[in-house]
Partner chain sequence: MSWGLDMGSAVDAATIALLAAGIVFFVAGTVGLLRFPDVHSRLHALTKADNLGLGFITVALLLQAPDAWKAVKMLFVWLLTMLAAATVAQLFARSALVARPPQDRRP
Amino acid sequence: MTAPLAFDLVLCLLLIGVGLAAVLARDLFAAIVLFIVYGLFVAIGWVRLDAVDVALAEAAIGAGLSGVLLLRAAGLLGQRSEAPAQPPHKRHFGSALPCAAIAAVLALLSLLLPDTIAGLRGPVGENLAATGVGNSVTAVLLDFRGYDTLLETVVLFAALVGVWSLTPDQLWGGRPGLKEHARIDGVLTSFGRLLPPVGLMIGVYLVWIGADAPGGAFQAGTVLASVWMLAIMAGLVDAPPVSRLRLRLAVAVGPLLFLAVASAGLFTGGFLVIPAAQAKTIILAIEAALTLSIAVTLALLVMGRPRRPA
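Would you share the structure of the sequence above as one chain, the form predicted in complex with the partner chain?
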């Protein structure tokens, strides 16, 4: 057995094992931690499949951000401690059956796939020059299939509107989350001073390099969001009131610029058609605006609804 094959087999077994453990875990907290571990193993799997872009996104969003969101949700649920209405096995059977059916169909379909598929690598490579960017993933995400990315950013926007809509009337426009109490010159505060400059540099690097190599708005946005969250948790800055105009502009600028470019295409070639001559500039501008919006939106999603007055 060759070393790469052995590694892949161990990775597959770990993926299945951790996935099962996450689904079957009794304790909510344990299930979430196992889900985060599962996300990290999936990221390694994407690296093995030579899909570094997907691996970066999975590690940052799938494991990192989703993990934090789930932990926060579990923390809020834990404060209520309501007993489930139905016995656990009865509740789970109803969802386990369709899940098993879907898994079986997916497994069958993957086994029926032909061994070699031409895929879209060829056509994308041939037309890459017209987009002005060197990374085929970025070209697909922002040019060839721009509507996917546009709709994703709108989904994020809608999610934030959904979270904010849970705000009680008297707190509307207030600051999200609770006031952080970190000791001045404590370990967390020092860390919060040291890491953000490095994180900012990595975030900007990720979105800049995304034009020509693995990287891009979502990965960079997640890094920047975590840097901001760290500064807030370390007590160095306070969470902004959601009524602040600059904050709302930052949330909206990415989807708005993307929509504007997409609509401007209607006059030249069609919805979402980006003129080839300025493609690189336009794509980088959209990526930069999206990075800001994604960073701010993700951080605000983690902070949750407003909990104290501005």
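Can I get the form predicted on its own as well, since the one above is the form predicted in complex with the partner chain?
Keep in mind that what follows is only the chain, not its partners or any molecules around it.
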């Protein structure tokens, strides 16, 4: 047995073990921590499959930001006193059964795949130079198949509108979430002071390098959202009121610029057709705008609806 094969087997066992532990955990906090660990192991699995872009997205969104979102949801659930309608083992069984069925179908479909698949690697490689970027993933997501990315940004925007629509009339335009407090000499406050500058540099690097190497708007935006959330949770800054014009512009600038570029393509060849001569400049501009919008939108989704006056 080779070392890479042994590593893959251990990783598969860890994925199964941590996944089962997360589903069967009796304590909600432990289940969330195990879910975050599971996401990190999945990210390592994507690296082993040579899909570094997906690994970065999984680590940042699947493990990082989703973990924070679940922890905040667990905190809100903890404030309620209602007893669950069903005992834990019945809830686990009810959710585990369809998950096991879906996993079995996916495993069967994977086994039925042919050993060699031509895929799109060849056509993408032949046309990569026309996009001006060196990262084939960026070329596919923002040029060859821009519909997917455009719809994803619209879905994020719509999700935030849905969250804000839950705001009571008297709090409309107020600040999302509750006021955070942390010890001045605590670990959270220290991290809140140290990590944002580092996260800002990593975010800028990811969006810039995404043109030619693994990275891009979603990964960079998630990093920026995380460090912004960290500073808020440490009590160093407060969440802005949702009525602030600059905040709303930051949320909308990415999808609006993407839609504008897509519509301008109608005059040069079709919707979402990017002129080859300016392709790299346009793609970098879209990536930069999307990074800002994704960062602000993800952070606002985690903070939730306005709960305090402006």
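Just so it is clear, the model here is predicted, and its values are computed rather than measured. In this text, rigid core is short for the largest set of C-alphas that superpose within 1.5 Å between two forms. Residue numbers count along the first chain shown, from 1.
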item: C-alpha of Y147 moved at least 2 Å between the two forms on rigid core; value: no
item: Yes/no, P98 Cα shift of 2 Å or more between the two forms with rigid core fixed; value: yes
